[in-house]
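Consider the single chain below, provided in structure tokens and representing the form predicted alone.
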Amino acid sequence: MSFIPLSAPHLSGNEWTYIKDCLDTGWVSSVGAYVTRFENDLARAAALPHAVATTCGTAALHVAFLVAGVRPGDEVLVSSMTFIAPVNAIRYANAVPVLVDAEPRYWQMDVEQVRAFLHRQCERREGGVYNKQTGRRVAAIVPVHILGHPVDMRALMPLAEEFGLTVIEDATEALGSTYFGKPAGGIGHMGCYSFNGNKIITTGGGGMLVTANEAWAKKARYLTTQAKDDPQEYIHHEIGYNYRLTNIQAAFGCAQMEALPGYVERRRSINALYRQHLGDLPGFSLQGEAEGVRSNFWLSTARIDPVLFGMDARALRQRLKDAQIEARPLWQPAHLSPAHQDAVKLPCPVAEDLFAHCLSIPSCSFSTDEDILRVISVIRDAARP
């Protein structure tokens, strides 16, 4: 019986010839025409003018907060229902996460806790907006489109605009998407992606940031090249990070994107191989898509009800592991998490109902329907009679 991954790579074009043409050129390293062409490509799809590439997506997403502004001891508003990455991130600048509800119906950041979260428990001073209970000065919002679907931005960015937050999308599981038919990475100030192996498309690791804004790309540049004012004698007027990409990652990334179309709508076709199948289960709910929205459905993703289905989220997962079929929980919400308890924390119930219930099931682009409908049968043997 074959193992049937939830999220692998899907290598299916000129990756080889890409590389190996960094390999015979000797163009290996953090420059070359591969990273020019793959920032371009990244631009292109997030309908912005700016792309720089970096390490990782983490990486993208601590220069995006050093770029805008954000300030040691100062708060940022992130989702507590996303992978760890953001959160540390915000660490990484010296700043503080303020850990939001998902909402109930999609997932994503709640808005409206948000909304709430700044016209009650924040003030208005001269500087900027201040958490009234800790002092500290509201920065930035950072939502994360979990799942490929993302957050109701039409929502947030004239709530960001009304209390002049900067808005950083980590779009590291969204590229692809849609919102209204704008690209997921490019609503927001800036947005940041990411390609682990895992992700959508891949370059075995590295991240992306985007931008409209010509001077914090510029800034973000800079800062991911050691900040350097003078290579010839390494002059340095910043602290800057090594984060810059690789020319021969990047033209593996150059192959994947050339794929993205056809990944983006293979994962939506599998999601609806699911929804036809194993709609009609009692306690199995796939998440949906709101208005407007066109995920690329990175994870199938359903909320397990025990009492309905007849198993929770994780004996199911056990059930799949034994049929070699691979699945796995949402992640453990960042409020929750030992690594950050001294955060800011609003209740989070959602997140936390989510993180017990949930469980997704495999999505890989190269799956074919053969594999699903056996995923798609373990899962039916396993629900209530």
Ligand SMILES: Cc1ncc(COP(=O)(O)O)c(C=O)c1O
Contents of the next structure:
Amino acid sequence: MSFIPLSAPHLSGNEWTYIKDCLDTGWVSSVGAYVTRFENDLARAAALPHAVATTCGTAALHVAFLVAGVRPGDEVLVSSMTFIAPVNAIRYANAVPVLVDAEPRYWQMDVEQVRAFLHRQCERREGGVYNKQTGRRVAAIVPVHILGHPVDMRALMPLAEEFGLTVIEDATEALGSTYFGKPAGGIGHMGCYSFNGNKIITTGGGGMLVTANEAWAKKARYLTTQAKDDPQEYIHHEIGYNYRLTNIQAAFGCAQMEALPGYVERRRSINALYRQHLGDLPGFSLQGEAEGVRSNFWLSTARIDPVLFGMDARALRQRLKDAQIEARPLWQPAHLSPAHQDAVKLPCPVAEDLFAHCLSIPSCSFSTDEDILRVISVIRDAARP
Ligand SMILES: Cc1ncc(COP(=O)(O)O)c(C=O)c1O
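Show the form predicted together with this ligand, please, the one above being the form predicted alone.
Then the entire complex follows, led off by the chain already shown.
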């Protein structure tokens, strides 16, 4: 019985050719034509003029906060139901996360809770917005498009505008998703992507910051390359970072970008198969797709009602594991994370429910229909008869 992974690299095109080209020409490090080409590819994908490649998505987020003018002691609103990286990156900027619940329908940042926080718990003074309880300035909002499904940006952007807040989209899981025709990651003031091994495309490891703001892109490029003010004399006016992607990784990424449309289609058709064969199963509710959204369905995920389904998400995970199938629960919400107990925590009952009851199931773009039907059959067998 072969192993069916949750989400693994899919290498099917020009990866060998482009990486070999780097080796043949000696352009292997952080300068080279593939870095520029990969940046152009991502700028095009986000429908924005500027893209800056980074060593990983977390680095892109860190730099985005610095570029956005997030200062030490500022507060930054972020989804609690997320992989921990954006919350950590807020800490790298010495800012304080304000952890926001998920909405129950599509499991994304609860924009109404953001609205209530800004209107009721904050005040405007000195040209900024301040948390009345902590006295700290609120500087930015990070909607995390979890599992590939965009946050309700039509509600979020006007709210951010009203309060003068910068929106940095964590689109690391949502490359290729669209929201009312706009690419996820290209809707806020800045967007960040990740190309780690489990994402829809990979460069082994890598990230990208995209923006329409030329000055921000320039600043991001400066900060990600050690803030060189005079590269000949090694003069630096600011603390910079070694966050630049290598040409080899970018070459890998260029090949992956050629395949991206097909990968999105395949993840969507896998999701459709699950919907077709599991949609009627009591207590097994697949994540939906909101109006105007075209998700990349990076990870097909279901909420499992233990009573109706007959076992809970973790027991089902074990059942799948016994059948050589990888599945995993959602992330521990950041407000429960021992690492982030000093964050500002808004009430997050939905995030807690999702953590308790959700399971992501195999979604690799290289998985065959046969693989997916095997997953489906194990899930159907596990369900209450
Ligand atoms: C929501 C989210 N944000 C940020 C990241 C960080 O990306 P990276 O691993 O490239 O640093 C990831 C993935 O790892 C992620 O899932």
